[in-house]
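In the form predicted alone, a lone chain appears below as structure tokens.
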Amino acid sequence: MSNTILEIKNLRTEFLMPNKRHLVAVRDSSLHVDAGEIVGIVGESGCGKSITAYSVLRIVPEPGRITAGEILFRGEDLLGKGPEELREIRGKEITLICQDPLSSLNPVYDIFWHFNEIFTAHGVQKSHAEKIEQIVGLLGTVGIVQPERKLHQYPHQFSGGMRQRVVIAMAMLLQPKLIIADEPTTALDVTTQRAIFDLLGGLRDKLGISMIVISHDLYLIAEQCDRMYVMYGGEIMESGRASDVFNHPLHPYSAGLMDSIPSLSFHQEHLNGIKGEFSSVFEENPKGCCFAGRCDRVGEECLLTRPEMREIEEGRFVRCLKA
């Protein structure tokens, strides 16, 4: 696919915890972004979300590592860059927008700093004059009100809606070709929620950016975004158009997330769950489907047979031996 602007292949990522177990927490895991397309992944806390998302940028904290795949940015594999090499496509052509914006941003400085910090970390050369300009207009695609007032305040003086729009704006600063969004909208309201999702679909419609945007908000995943993977036990159960997906579910999995979302058209005395507990990360290779535990379809065959994921029709992939 030529217009791919990253292809995740086979990841495996795992830890090695002091006892010397293993815990793998991405497994074998694909994955593709095209040019200017937004992907959501989804899944239970624990999954290999996020994980998934600092392998990209080779930023799997201590002690994590990349033990098999390849990570394709632009046709070229990120696994075979050096630290160099790497510093100068993070924060430049691959962006990472955290889950609390407070750890993007230093208490004791203002928002210019953060932003001149990027560009002195790569290097552009650029008047103040020039800098202030780039920044002031950013703010203000991002929905920053007076911007060029705000450039000298402090994070604590920004709600937390607003903090949030300034790191997509640092995000955005030196023209990224993708943009990862790790729960973009963790602890904010449900209204500024829907803002920050609709500013991320606006900047793509505008810029063109590519987008991962990991979530647990299955509805907005489902309608800002194209396509959508699911994840669980850090394997990929199911992928597909985003609103397929979300409307006709195929794997038991995603239909369990699917059912578990709250109802508003009828009242519930009770919400709906997936039985049982998450499955062991520890299992190096387990022998049969990870998911067979809770499924509420299982058969003997899934105790001994690991699924492999199989396109069920154009442009779906399951992780299921019935589905």
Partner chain sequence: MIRYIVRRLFYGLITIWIISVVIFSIIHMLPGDPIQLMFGKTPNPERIAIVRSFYGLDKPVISQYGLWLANILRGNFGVSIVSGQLVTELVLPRISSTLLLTFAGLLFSICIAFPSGIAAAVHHNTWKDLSLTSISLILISIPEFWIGIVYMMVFSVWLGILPTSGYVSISESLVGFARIVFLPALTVASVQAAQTTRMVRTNILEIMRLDYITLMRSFGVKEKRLLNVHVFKNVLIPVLTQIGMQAGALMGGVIIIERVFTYPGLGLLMMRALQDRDYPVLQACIMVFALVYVVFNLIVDILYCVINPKIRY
Contents of the next structure:
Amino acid sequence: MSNTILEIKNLRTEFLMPNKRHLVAVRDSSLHVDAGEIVGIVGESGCGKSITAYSVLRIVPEPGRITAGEILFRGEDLLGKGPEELREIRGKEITLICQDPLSSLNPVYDIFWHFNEIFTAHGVQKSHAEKIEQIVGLLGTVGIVQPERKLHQYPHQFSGGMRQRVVIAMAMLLQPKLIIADEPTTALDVTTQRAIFDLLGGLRDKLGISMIVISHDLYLIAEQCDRMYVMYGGEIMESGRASDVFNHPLHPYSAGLMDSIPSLSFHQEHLNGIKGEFSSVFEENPKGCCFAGRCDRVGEECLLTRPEMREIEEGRFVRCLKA
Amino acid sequence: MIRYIVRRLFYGLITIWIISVVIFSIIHMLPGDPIQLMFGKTPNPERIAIVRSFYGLDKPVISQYGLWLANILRGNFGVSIVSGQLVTELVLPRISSTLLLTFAGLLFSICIAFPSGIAAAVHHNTWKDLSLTSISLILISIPEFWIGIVYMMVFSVWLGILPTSGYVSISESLVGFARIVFLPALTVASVQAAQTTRMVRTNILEIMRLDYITLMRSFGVKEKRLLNVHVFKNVLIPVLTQIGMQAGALMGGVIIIERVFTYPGLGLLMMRALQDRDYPVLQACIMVFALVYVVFNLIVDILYCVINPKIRY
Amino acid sequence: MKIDRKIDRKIKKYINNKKFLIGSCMLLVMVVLSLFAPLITGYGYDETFVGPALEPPSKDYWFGTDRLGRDMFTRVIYGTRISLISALTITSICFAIGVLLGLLAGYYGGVIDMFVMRVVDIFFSLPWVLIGLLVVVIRGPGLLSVVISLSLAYFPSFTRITRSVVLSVREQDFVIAARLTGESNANIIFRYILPNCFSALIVQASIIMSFAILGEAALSYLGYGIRPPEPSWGVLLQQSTNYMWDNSYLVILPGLFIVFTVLSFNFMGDGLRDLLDPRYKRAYE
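Please supply the corresponding structure for the form predicted in complex with its partner chain (the preceding block corresponds to the form predicted alone).
Below: every chain and molecule of the assembly, starting with the one above.
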């Protein structure tokens, strides 16, 4: 286990709503990321993917709280760390790439300022020229042409794809061990999505940075990731090697997800979606499987017993009584 | 940026022009002949005719307006009907005292509003936030003139530490002037600050939730810096817009407060002129107010440009 | 039954919003006071020497008496009538004119939009005291002058809000569909677009109510609005100012009444914004 960068054990993140109700956004979730590995998390919107990512960085928005579990980063529990220790880890060891590049850069400051803020936050002592040189180099790496000219431009002068490249460059600035990309391509058009994913994959190959990529784009996850986790209703439903999960999903939910991908290779009468709608109300202590309401393989026991994560074969886990 | 400011300037000029048309037509619609009023109870028909042609009042309305506007542009507002003094002599010294009051009030309000708005946002949903928001909600519900009277009662009548009225010009004695201007400015500031506090608070809360703040937090930027630098500059944009939009209300408040404290500014002069039907003075005051308003907004626009790069480029 | 429960839930939602609840209760108190004024006090608002002059508040004269021995409490609650009625009139006029212009400007766009918005901008930018002054120059002080000047001063906010909603709704599918099925413009404007403006407009209306009360009081205080003997709050305070040295209750109590009334509308406005404005809703749902 020495090459494990991040290990999340039985994480539980709750939101204490104004009406005193608890919404459990992430429940009993465990995952790990090894050195140099890209791990994908897939699931529909609202399933707790992003909250998992925010939990790792301990930046869950109010009124959210991490109420149980452990988050071990290189063997140290992040939940036991003080705010200042955490702050030093953020941006230096673990970095985040946000979902919507159009809103992830501060509109009133230029690009250089954004990078400089990270330098300042981590007390990096460098001359102005050195900083510029490093930033320009990075911007070049992430595929921005004429980076030295872009340095003093403002976010609104960039396209969405370009802004996401800037964010990626920011995420790489201090050579972190782990990058968490929260739906890095959702807000972008298809060709740009591809380019960004290729860029992330390339960075891993070149620099050996581990990554967690969160997305609902199954194809891109299956193609770029080593392993993947499927989340539903705040719980991890299935995990395993990306290609295995993609090609032979064990959980009915994963199977439904894979089925709902439109295919061009043969004529399809209609898309197989998943029946029913995802209910966004997370009960505090549910009875039975949270997917039972929509499952086509549902049995009586599914409504009574909450399934635990089971190892089906080596490195292949599923949370389903029927699988 | 220059094109933006030129456009705003152009709009401002249009506003002033329309106000001038309005004033001119109002004065024309008024019952009673201003020239006859000028001569009082002993009209002399021949002299009236001479004066009439002197002011161009025997010409068609349009050319009368042209003449009138030309005079105003030259700074010639005529003579006060009541005192016979040149209107410019009456108005000019008042401008500075009104401006001093307005800016003192604005400065006060900004000094109160930003710290309290930030405090309320930072301590969101705690008793501090609750008390600050309650105070500001109560303050915006108070009529300006009443809060002025109450301040006067507290500071001048009960505590006896500040004068209720009178005027000491700033060149005579800075301390004396400060004592005079303090209560009116505090009154202006109270209502303004309450509004700005609410504005600052909601905007901080809104911006704090945005992705670019979350992202920079995830890069390890300190919370203090996020608030004071990252959020702050973004909050300035809507707050500045708001202050610009409230310029009219601000000036209205100043006019009323001058009356409450009998503070010798433009507003008081204007109200006295209205009482005395001293139209040359009245129109000059209104024109100056319109001008001040336009200039104020232009300053806001320029500041806006400085802060907001989307407009600068 | 199902509909019942839905309405029930809606009412509950409003009751659960503390600001809205407090505001409407406060307003209810004021409305009751003004409606039943003759039942609540035995004195007439202009009845002189019902007691000794300049008497401090007591069991018989809750707010004391003024220089002419008139009961201040009676005058203040009759003032509530004037204040609420004139504020309601002003707000209704602003609403009607403002919304109509906003609909026209937003729906038709082009030259109409440009013209309407320039006019609106000018009225929006003029200090309302200045508008009041100009109206008084033309037609002298009085209730009608107050209504005209405050209507002119405050209708632009309704126009701006309506226009911005119309602009965002105009190109939405249901409006385009209505246009394609040959609905008349009037039908589209009033049946498809206007309902979408209401939540923002209701919030604005409660804010303008509070502005109108403050504006009426201020104009009457300056002597440009309602004239004595009508007991407008502004008039009362104007008369009381001369006695602030020895009879501060004459200034403080009527003033607190104004604050109470205006506060009720501001509470309601804040509450309604939380309830109706989707921007604020998102924070919790």
